[in-house]
Partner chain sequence: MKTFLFLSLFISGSAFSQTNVIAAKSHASTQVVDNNDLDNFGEPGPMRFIAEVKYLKDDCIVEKYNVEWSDHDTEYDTICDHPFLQAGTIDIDRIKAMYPEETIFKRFDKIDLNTKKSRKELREERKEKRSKGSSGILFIIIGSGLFLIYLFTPKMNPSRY
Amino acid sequence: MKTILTSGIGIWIVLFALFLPFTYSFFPHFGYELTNSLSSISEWVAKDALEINIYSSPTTSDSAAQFVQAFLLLIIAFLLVVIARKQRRFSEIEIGRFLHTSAAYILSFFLLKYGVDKLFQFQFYAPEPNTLFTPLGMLSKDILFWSSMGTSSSYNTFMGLSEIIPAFLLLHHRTRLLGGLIALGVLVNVLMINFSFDITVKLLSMYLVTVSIYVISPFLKNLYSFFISHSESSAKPEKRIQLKPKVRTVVKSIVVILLFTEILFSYVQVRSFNGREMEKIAHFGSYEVTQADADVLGYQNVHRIHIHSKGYLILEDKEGSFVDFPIRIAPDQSIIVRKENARFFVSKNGSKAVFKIQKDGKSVDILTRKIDLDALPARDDSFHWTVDGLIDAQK
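Hey, can I get that sequence as one chain, in the form predicted alone?
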C-alpha cells in the first residue's frame, strides 16, 4: 500500500509538471497544449459534476478547472501505478528511484527559475508609475505585496539566493536531503504569502510544497531517529538511479545543461540580466498636468498621465480615479491609443513635456511636467545603519 501511494504521488508530480501551463523558452506552448487536451473534461467536471461556475480555462492559474485538472491527473497517476504493477516490466525500486530523482529535479528547476528571476530583479519589478500614485487603501493585497517587494532590490537578492541555494543542493544525491529541507522551509513561507495576500498561484505553491515533502519523505525515519528518539540512525536510503558511473555523468550533465539553458535563455533573449535596468517603453513614467481643466480623450480634470511599461496609457483625475487604455508605440515614437483611435505626439524639454493629441482630425496640446519617480520615498532603495542617518537622508 505504501509503495502504491508513493508511486502514485510521484507520477502525479511528474504529470502535474508536464501539464502545467508554464511558458518555457524552447517549448513555450508544451504545457498549454497538454492542458488543452484535458480542458473539456476538466471544465465538464467542474461545471456539471461539481456545479462550479466556470469563468476561466484550466490554463488560468488557480482557476476552478485547473484544480479539477490536478485531481484528474492524480486519478490518472494511480491508474498508471495499477497498470505498471500488473505489467511487472519495471522494478518498483527502480521506478521509485526514477520518480524521486525526477521530483528533485523538478523542484530544483522551479526554485532556480523563481530564484534567478528574483536575483536578476525580474519577478518583483519596481512599482509602476500609476501604482506609486494610488492611495494605499485602494490597492488590492496582492498588488500591495508585489509593489512592496519591488521596492527593495536587496531583499529580492536575499530571497533569490534562498531559493537558488537549495536548488543546487537538490541536484546532487548526497545533499538532496538538506536541499529538500531548506526548500520546504522556503516554500511553506511562499505558500503562506500566497494565501495571506490572495495571490493567484496557490495551487502551484501547494504543489511545490508537496514535491518538497516527497523529496524528503524517504529520509523521515532518519530524521526522527536523529532529532526525536536520539537513537542510532538507520542506513541512509539509496534513491539514486542505478546507472554506470560514466553513463550517469553523461545523463546528469545533459539534464543539468538543458535545465540551466532553459532558465537563462529568456534573459539572453531580452539581452538583460537586470530587470531594473531594462530599457522601458518609450515615454515610460508619470507626467503631472500643469494646465487647468485638462481634457484628455474626453476625460475632464486630468491630473496626471502615466505610461505603464506593459503598454498602457493611464489617466488619473484630481479625485484620484484612474482609467487605462491599451497603447502601442509607433516607429516615430508617437503613442497610438487603439481604443480611442487617437495618437499622442510627445515633445520634451528638460522636465517639461507636451502631449499633442490628434483625434478625429482635431489637435490639442496638454502641458505637463515629468515627475522624477526615483525621488519618491517608495523608490528609495538606500540603506541606513542608524535612525540618525535615516533622518539626515530625509532632510
Given for the second form:
Amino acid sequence: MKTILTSGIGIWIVLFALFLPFTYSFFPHFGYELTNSLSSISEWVAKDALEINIYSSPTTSDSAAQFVQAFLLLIIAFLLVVIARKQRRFSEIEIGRFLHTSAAYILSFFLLKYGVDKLFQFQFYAPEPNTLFTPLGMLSKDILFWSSMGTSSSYNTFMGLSEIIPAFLLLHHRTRLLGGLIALGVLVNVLMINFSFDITVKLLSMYLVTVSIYVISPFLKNLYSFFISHSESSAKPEKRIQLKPKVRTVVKSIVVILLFTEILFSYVQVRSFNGREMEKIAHFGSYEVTQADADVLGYQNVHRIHIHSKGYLILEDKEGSFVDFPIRIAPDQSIIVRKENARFFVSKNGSKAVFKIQKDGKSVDILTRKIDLDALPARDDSFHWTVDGLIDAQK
Amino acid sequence: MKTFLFLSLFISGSAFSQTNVIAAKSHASTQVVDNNDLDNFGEPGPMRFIAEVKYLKDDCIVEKYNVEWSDHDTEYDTICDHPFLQAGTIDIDRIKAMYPEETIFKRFDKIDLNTKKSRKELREERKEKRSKGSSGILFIIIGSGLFLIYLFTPKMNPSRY
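Since we've got the form predicted alone here, give me the form predicted in complex with its partner chain too.
First the chain shown before, then all remaining chains and molecules of the complex.
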C-alpha cells in the first residue's frame, strides 16, 4: 500500500510538471500542448459534472479546469501504478529512485526559476505609475502585496537567494535532504502568502510543497532519530539512480545544462540581469494635467495621464477613477491608441509636456506636467541603520 | 539613444508579467482578468524581440518579432506613414539606427520598386514558422518510443520483483 501511494504521488509529480502550461524561454511549450489535449475533458468535468462556472481556460493559473486537470492526472498516475504492478515489467525500487530524483530536479528547477527572477529583480517590479497614485484603500491585497514587494530590491535579493541555495543543494544526492528541508520552509511561506493574499498561484505552490515533502519523505526516520529520539541514526535510504559513473556524469551534466539554459535564456536575450535597470517604454510615467476641464478621448475632468510599462495609457479623473487603453509606440515616438483610433504626439520641455491628441481629423492639446516618480516615498529604496539617520534623510 | 529607442519600441509588449489577475489590476483594467495579459504563474511572462525589419511598399515597413509564447511565437507589425520614408525625408540609415545591431533588414535596397508579392511572402513565412513551432509531433515521437520500450521490455522474474 505504501509503495502504491509513493509511486502514485511520484508519477503524479512528473505528470503535473509535464502538463503545467508554463511559459518556457528555451524549452518547447509542451505544457500548453498537453493541457490543450486534456482541456475538453477537464472543462467538461468542471462545467457539467461539478457545475462550476468557467471563465478561464485550463492554461490559466488556478482556473477551475486546471484544478480538475491536476485531479485527473492523479487518477491517471494511480492507474499507471496499478497497471505497472500487474505487468511486472519494471523494478519498483528503480522506478522509486527515478521518481525521487526527478522530483528533486523538478523542485530544483522551479526554485531556480523563481529565485533567479527575484535575484535579477524581474518578478516583483517597482509599482506602476497608476498604482502609485491609487489610494491604498482602493487596492486589493494581491496587488498591494505585489507592489510592496516591488518597493524593496534587497528583500527580493534575499528571497531569491533563499530559493536558489536549496535549489543547488537539491541537485546533489548528498545534500538533497538539506535542500529539501530548506525548500519546504521557503515554499510553505510562499504557499501561505498565496493563500493569505489571495494570489492566484495556489495550485502550483501546493504542488511545490507536495514535491518538497515527497523529496524529504524517505528520510523521515533519519530526521526522527536525529531531532526527536536522539538515537543512533537509521540507515540512510539509497535514492540514487543506479548508473555507471561515466553515464551518470554525462546524463547529469546534460540535464543541469538544459535547466540552466532555460533559466538564463531570456535574460541573455534581453541582455539584462537587472529588471529595475531596464529602460521603459517611451513616455513612461505620470503626467499631471495643468489645464482645467481636460477632455481626453471623451473622458472629462482628466487629472492625470499615466503611461504603464506594459503598454497602456491610463486616464485618471479628479474623482480617482481610472480607465485604461492598450497602446503601441510608433517609430516617431507617438502613442497609438488603436481602440480609439487616436494618436498622441508628446512634446516635452523640461517638466512640461504637451499631449497633442489627433482623433477623427481633429486635434486637441492637453497641457501637463511630468511627475518625478522617483521622488515619491514608495520609490525610495534606501536603508537607514538608525532612526536618527532616517530623520536626517527626510530633512 | 539608440538603446532607448529600441527598448521603448520593443519592450512595450510584456517585459514584466505576473498572474493575469495582478497584471489586469496593475493597469487598472475594468476586467478581473484581461485577455491582453498573459498568465505565467507569478513569473515574468513572454518577451518580444525584434528579429527582422522588411520594407513593404511606399512608406510602409513590417517588423517581425519573436515572442516566447506557444501560439504567437512570431508576430508582425506593419507600420505605415513612417516618418523616415516620406518623400524628401527618406533616410534608411536613421531607420536602421533605431534597431539593435542583430536586426536583419530586408528589401531596403528595393525601396523604389513595387513589392506586390510581399503580403503573400509574409503569409508563407508565418505558415512555415507555425509548422516549425509544433512540439506536438515531438511528443508523439517520444511517447511512441517510450511505449515501444515498455512493450519490448521483458517481464521480470517474480522473485527479483
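Rigid core: the largest C-alpha set superposing within 1.5 Å between the two forms. Keep in mind that what you see is a predicted model, and the values were worked out from it rather than measured. Residue numbers count along the first chain shown, from 1.
Asks: With both forms fitted on the core, give yes or no for whether the Cα of Arg328 moves by 2 angstroms or more between these two forms.
Replies: Stays below the 2 Å threshold, so no.
Asks: Would you say His29 moves its Cα by 2 Å or more between these two forms, aligning on the core?
Replies: True for His29: a C-alpha shift of 2 Å or more.
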